[in-house]
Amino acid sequence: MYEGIVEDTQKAAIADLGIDKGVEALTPEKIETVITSFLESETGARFKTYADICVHCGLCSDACHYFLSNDRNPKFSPAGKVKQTIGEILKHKGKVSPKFIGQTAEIAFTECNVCKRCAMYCPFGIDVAYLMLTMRRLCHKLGVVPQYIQDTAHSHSATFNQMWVKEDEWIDSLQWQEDEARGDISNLRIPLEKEGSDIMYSVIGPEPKFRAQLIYQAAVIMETAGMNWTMPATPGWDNSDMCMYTGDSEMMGRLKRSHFETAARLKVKRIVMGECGHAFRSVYDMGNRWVGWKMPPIPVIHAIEFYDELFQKGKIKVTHKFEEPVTIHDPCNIVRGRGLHEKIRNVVHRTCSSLIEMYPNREHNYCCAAGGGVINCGPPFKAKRVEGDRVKADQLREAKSKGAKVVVAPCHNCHGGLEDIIHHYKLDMKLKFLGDIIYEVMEKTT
């Protein structure tokens, strides 16, 4: 028996091929070697400070939807998750068992959405999301990652998009959506490879695969607003990034470099991104910094900022208001991460007749339980994810009791998470992107 090893006695983990096979390939000696090298080469003052100053006061606990939704079980508190993972690794200087690494991976990947809500309430400002992402990075280096999200990372590495969309399929999808949009505007084009445009419009991989209507809606908005815009025909069009959440920082850097180099090749003035939260986090906050850019080398704005700008400049006119009462889900990555909550409301007030707020809202909003890569960990963890966000279902139920029928969520992962919550808790509410509503109520150029 390897001296000093920690053998955890928690309940059995959920079966997952990526975690289980990864654990089988580990030895205590390999674990200690990788951990020692990792702590020496990839962590510094920030990591040490956060790990050292937590006094386990518990003030972060009520910020976490997992803690609240699991009957206030302290194992689900942010401090508790750090103590069970990084705390044990540091305490035992990397002498931990393969089984422990498997359980740690399940905590880091499926019991924390890295939503940063807890950091708002920590008296010391400890960023637990950073610590959990650091833990995921370590799990990646040990080869212990949930299979579904690792498959998505493989797609990124092979095709530079998360849905295995081939180059000709991407172009075909854009031409198809161009034809669809001509039902509204007969001479509309989706410009491809148009050098010197003011805007490069980028989307996430699931749009051409599952939500292609969002592309033609965006094209109608661009055309009506008179934008000088383009979309790329080459890899670099997908702004999404599950590698950021698997801990594969090298691939994350390659994806972001490809995205920005595509925009630079097209000589565009700025990038407008579709309604996605995690992609914005990668392009604006993490991926760009991994490759050495403090801020993006080409200005980037989220669709929310763009829509608000169009309305402020009078580029979009509304023919009628969306009638059904709506409530707003504030996505973590673009609200806590970028402060776009008021701009969301600006657009909603311009397009909708009635807004019924969830409480808490804005930067205090509860996460959808899908961001942070958790929904991408796939079916094995779906029940845990949905049951781990009962508090969000309570928020939605309360808004519905006041009359809300539609949830506006300007983020793809939020749509996926909220759809599962609405179905599981039988809430009977509809979901809309901001672009859905704008398209429905706007005056279209013919």
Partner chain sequence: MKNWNWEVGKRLVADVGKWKESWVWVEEPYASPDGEKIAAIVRTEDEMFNICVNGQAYENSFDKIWHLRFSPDNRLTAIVSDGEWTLAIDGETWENRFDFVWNTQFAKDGIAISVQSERKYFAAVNDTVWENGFSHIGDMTLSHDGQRAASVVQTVPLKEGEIVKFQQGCFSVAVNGEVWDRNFVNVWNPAFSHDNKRVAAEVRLNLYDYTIVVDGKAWDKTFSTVWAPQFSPADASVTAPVRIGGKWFLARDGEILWDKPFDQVWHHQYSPDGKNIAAIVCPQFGQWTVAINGIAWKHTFGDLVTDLVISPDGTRAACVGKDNGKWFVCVDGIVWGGQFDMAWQPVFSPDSRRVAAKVEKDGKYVILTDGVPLIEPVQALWTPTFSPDSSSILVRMIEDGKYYRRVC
The other form holds:
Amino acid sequence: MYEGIVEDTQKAAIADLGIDKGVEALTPEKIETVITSFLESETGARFKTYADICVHCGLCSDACHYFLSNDRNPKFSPAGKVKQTIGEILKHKGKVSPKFIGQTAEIAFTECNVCKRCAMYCPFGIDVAYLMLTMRRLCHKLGVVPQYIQDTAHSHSATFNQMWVKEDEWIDSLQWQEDEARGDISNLRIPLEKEGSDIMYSVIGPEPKFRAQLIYQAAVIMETAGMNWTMPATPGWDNSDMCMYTGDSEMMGRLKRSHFETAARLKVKRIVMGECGHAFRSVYDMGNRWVGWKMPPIPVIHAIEFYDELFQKGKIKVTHKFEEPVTIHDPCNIVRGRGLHEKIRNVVHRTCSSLIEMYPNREHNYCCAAGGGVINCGPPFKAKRVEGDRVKADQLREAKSKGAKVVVAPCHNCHGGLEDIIHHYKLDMKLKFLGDIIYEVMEKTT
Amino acid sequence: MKNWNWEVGKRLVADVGKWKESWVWVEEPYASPDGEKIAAIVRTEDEMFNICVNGQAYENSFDKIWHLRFSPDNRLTAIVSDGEWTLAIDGETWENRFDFVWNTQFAKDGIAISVQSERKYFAAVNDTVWENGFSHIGDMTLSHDGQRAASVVQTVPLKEGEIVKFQQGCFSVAVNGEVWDRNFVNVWNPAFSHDNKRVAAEVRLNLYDYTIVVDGKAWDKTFSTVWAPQFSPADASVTAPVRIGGKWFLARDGEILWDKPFDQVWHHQYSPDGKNIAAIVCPQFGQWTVAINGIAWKHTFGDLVTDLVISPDGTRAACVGKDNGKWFVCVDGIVWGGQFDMAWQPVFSPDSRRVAAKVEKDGKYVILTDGVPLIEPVQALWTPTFSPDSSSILVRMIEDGKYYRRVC
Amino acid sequence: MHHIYDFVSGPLVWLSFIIFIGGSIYRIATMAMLAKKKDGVVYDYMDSSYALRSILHWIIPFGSENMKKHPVMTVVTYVFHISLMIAPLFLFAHIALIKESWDISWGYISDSTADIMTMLVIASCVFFMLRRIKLPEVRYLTDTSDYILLAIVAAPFVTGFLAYHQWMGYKLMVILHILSGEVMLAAIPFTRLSHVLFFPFTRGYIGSEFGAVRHARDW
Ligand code: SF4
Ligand code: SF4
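Complement to the form predicted alone: the form predicted together with its partner chain:
Next comes the full complex, and the chain you just saw is listed first.
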């Protein structure tokens, strides 16, 4: 039975209720049974080919911000993480100890943002993000998942949103934002349950809970642009999905079904979603696939694409440009995940007076280290996360030295991650969503 | 329906477009099922809300009104607040007042809402509130006779982060406020039997095992997941889609009923006599259609199939399909000519011979009967209704801002 | 010696080719079937033009960002793979043997070119070995099998080189040369050397996902 890495000063295990309790409940026999049936029923050609052909060349290392930020510690390289997790499991045919499973869970959940950057660096296109998600799925099956993200997955299952927002609280916060927004536009409305609208606007759980002003801003943008839109007053309003990241695919499918069927019930032609990255991944190529929809059954337009369209069609105009120089943080899930990088720049050029690029950027961006559910694993892993993205801090510092004062990050998780990075590395930069900037500079009808 | 006016002809009911002149704000209008009334939430100069029905507002206005809906028996309901929230029916509020109200449900002549008072959650049916409140309520549903409500409720208090406690089971079902004596990790979609006495729901027993529970008693088999159960109208049995080894089947009382595996099975529906079951299925990844008694239609749609409906005699079925971004109406596996920007759930005539559906094209709406346009394209339309003898169709429509009731 | 020579240059050649070709077909076919059964997405999302786009970017030298970041490795990799294929396929001595047996032949390269290529392959193998030893991120991934594979690949070239220059026992070297070549061929389908077989598929798949679904580059 493989016991895992015995001594490792660089990587002392972090206490986490979810992992620790999960490990406690495991026995070597149970592990072996679960792994055997998992490998038999849930891994196929991709898993096998990736495991078979990786030539151990290490060329993927330079792709990973964890590797680069941890002084090129090979344990943080993409293939290094595969070696320590799936590699050992295959080598020992599932005869591994509970403690080892705890270690793999920590690697799979908190040392990889499943950002897919390495898939662009491996000559064979080996998708380590896919392998790490497969590893997480196994951890889910073994009941070893970090507490905070597991709690979020529970919230999804009980409320169909990420934040334990109750059915009435959701509606109440929309009505409250509507009242607030009437300060700007006296006849502004957040139309609830308006069947037959063109657009259903969907957000992630934290918006009504912590960032309600984003809903207000979106409403002002929608109204100013004269959109025929609606928001649901039922569960299904939340497009986010931490179950995708805990490996609870069944719940992931359930969440996406609820989201798309809400849109279908409202008879909208498309869903416009707020500035979120992981939710886009979930609706675009993860959750929908589990359900059996090859592509989203109702098109999902990410806010960036929507703003770009509004500007192109002249539906919104600016009164002035945002003064302070900005830099752009490209969110993985909509850049490598949807190629929206040029659209971000289109919108920034329309709304900001000066843009200072960070490099590498566009598809080659470094992740914020919050994505892939890592930030959702909570405080125990915060230090590791922030230290695991020193390269991002270096990038930001460089942009700042060239004059950038504001970081435009059109993704919720990126906001969370960058906020911590900015704070930890004392960068003193401001963070904004594109919606914040548009709201600030746009011509509003009164 | 029998006493509705079925005389063929077109009658102007109200000039909805003009309402904007009287009120600062007019929301989208709703037409009554019999077509005689059209109503909208309006806002008056003094920042108060009211409801305008056929051009006439109620005497009392409210601080806030939302979710205006006609009941199937033509009563106009709205969720209203005059400091406290309640339901108003034809302008008359319920006696009970709450901190919040949402989720209006109709069945027969019953009306139910989900309510919150002092952070406790209840269902209220016909102005009678459950005695017991809960810390969470979800998926509230009304019995077929409109007299009882069932809902998912939280029975054990839970703080954020308490993952161990959550996995021990903190949720159950309350039927008219009475809770089942067993807790589950999750419960979803309670459904009443046709005699309104029993309730079935989907549950998750732990993070991995899903099954169906009937009146608190679980099927003796578990599945990797399940979807909403339905009671048979014919006997006491319960069916639900279940997932085994990555494939979907329809199961009855825990045993496989449709043995052909699908990539997806959901929204199954019984014919009124309980003899036939139709469901939306995915015979192959990315291909959607309808299966009747486990046999899939040949025609498939790539994007989506939705709005399945089974005919009153139980022999026919229709649905809405979407392919390559365009919407279609499909009846008995045959797609009507014409592709649309949107299509609504088709409607069968009472004799099951005819089908009508509302569709949208280029921003205008049309009613198709058996695939043929019934009227010229108009500005707005509601779902058509067949007369009891199946010979005429009630069309509720707006043309040039004017609302007409028309029988064709 | 003669018996051994006859054996390795006769039946064993056949055997190694049968293992190589048959094994390759078997590996690809079983993988294709496994994909059909348990990884349908591979077929559902494969898009030939984006697959090709990706493959092209990754077979053209410096066609990807990562190749630009590791210029030495890139050059060595190309030189290695090209020499590895050209030298044995177009060596005069090999072609002469084939002509003798089956009366078919094709163009050949001069012996000195082949000699240089052989040396390049050997040098590349040394480079790969040093890289495995020296670079921490590669060393971490390396296990014994990686060195064995390197040896399997280097052996036919080392022995061929020695035989050609007749520095050590010629006969023995030729036998070792043939034998090691056969071992390498037979090893391709069943070891990590199978990366050559699967490259078009893994690359094509990720290229399709990036290109056709996600509208992003993957190089
Ligand atoms: S964090 Fe990104 S680059 Fe690093 S291993 Fe995970 S997917 Fe690859
Ligand atoms: S670059 Fe690809 S082949 Fe090389 S070690 Fe990384 S995953 Fe393996």
